[in-house]
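This document starts with one chain, in the form predicted alone, laid out as structure tokens.
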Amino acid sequence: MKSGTPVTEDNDQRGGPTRGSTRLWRKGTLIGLHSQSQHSRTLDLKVPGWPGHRPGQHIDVRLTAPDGYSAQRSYSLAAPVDGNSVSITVDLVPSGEVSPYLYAVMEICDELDIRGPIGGWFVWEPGEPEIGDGPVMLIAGGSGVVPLVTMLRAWRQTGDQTPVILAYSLRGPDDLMYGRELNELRAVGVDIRLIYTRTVPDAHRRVAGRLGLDDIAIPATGQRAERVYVCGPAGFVDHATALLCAAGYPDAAIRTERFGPSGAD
């Protein structure tokens, strides 16, 4: 299953600040809608009892339809907790079953069913003790980035001063979501990288190609970040965690978390 935005831990989940209400499902209720690329746009929904969640977890959502046949699929959470509130990114599968109505069908005051928060390990809260002053490496593939941007927005909004650095590959500039807030984080320290595999925008000094290990280098110090977290389809996360190896990093400093198998959303 491929989602438009991560489906599977890698690792045990810890479980959430209200696990036990966690397997119950919720009503979700559309009320707002944000674009994000050319392929993708944000929900929020407005979810009643919402018990709260952290930046990386993600959630199940089921729709059913009149004849009662439903479908289910996990969206990380496109946005740190906010009362009721919960936000998701969905990227466009075109023979989907699940992402296309959420792209391009659902409407303000449409309702869906919602189960979650899910996981406890691909999480950070800035200012965790473990990570001490940094930095944090983000390393993101395609949609991966939506839980990572999460991640991004939490920081900002504590105003942690943890150094944090974003490599975010992607196919080409069509594919580029949260261009203008990746701007505004670029602008208050964020060291943000972008990796094009395919088609590379003009003044874009990188060429393309696949991730490597300049891209994941800290060069002014040479140091190595505290944790990194990874998120993206499995081939893309075997790539990255391969050379986060090569370049020293010990398992305990990685987390990741893998898209499901491609083929359907």
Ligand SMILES: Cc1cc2nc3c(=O)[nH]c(=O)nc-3n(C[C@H](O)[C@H](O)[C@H](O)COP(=O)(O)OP(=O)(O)OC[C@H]3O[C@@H](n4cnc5c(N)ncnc54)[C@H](O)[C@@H]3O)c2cc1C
Contents of the next structure:
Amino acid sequence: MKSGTPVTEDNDQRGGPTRGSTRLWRKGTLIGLHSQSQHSRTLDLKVPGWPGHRPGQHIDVRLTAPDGYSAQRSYSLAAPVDGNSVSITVDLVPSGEVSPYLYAVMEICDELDIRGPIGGWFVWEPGEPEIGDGPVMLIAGGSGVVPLVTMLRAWRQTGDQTPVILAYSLRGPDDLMYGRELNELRAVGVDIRLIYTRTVPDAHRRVAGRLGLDDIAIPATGQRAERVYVCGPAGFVDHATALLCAAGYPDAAIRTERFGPSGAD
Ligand SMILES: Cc1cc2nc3c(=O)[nH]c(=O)nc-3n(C[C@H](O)[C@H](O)[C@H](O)COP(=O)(O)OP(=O)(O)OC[C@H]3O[C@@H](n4cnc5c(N)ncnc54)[C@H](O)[C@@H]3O)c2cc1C
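Same protein, different state: after the form predicted alone, show the form predicted together with the ligand.
Whole complex next, starting from this chain.
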């Protein structure tokens, strides 16, 4: 499938930033590709006129075939704002319609249509007064780690001092996205907890199993996070949210983003 339609405005009235320009379909030109795991890669796009975005927001991507058939999917913005640059990280769904094209077919200088940024709730901009001294907890299932890494990059860029915990649930070592970057973030103080659900790498202390109450505990102080962001497949988000409620978190402290129709990493 190729992308070939001009920049247009349609009648999609979904929530998010109120600037009209966020509903425009814009041309994105692929300028960079980076592998992130054995089945995911980051696509860097140049998007003239990009209005900017906040960590946690996403875009719509539209592919259009020569016969006019088009398919559209959402992808989280995979890097903090940087002029006209926009990045997404796509995890391959082998039976899928759009992700195999983004993961394996698109080449440098190819174009696609994008629209956004979208979403105003699942956003963390370091320094928010409501969060105070924190901590902030980020809970990811599978590719749900993408917007959370964008938040961590913004946290690092701004020199924010809020303590941060990332609990990242994945099936096995082959599924680890952003491995090197997570090590760097650990070295600068992020409490990174890898929760392998099926296959555990050598020397990893936690046994394989689903995200549990211990994985989201803050043992040093016994306190709770001021805010928690949960992102991943719908089943995973429901499970994590139930754990947070069991741990005494009020609804107001929890922000969620659901990827795809189902699944529970
Ligand atoms: C707000 C938002 C942000 C998102 N951000 C990202 C992101 O940063 N990176 C990313 O890789 N994806 C992200 N997604 C998921 C993405 O939009 C697509 O759903 C995903 O790439 C699959 O699309 P597809 O066309 O390849 O599969 P489809 O053709 O839509 O689906 C094919 C089959 O796979 C199943 N399926 C669909 N999605 C998934 C999934 N995520 N996991 C397992 N099975 C699935 C379907 O039920 C169907 O049976 C996001 C989704 C939302 C709603």
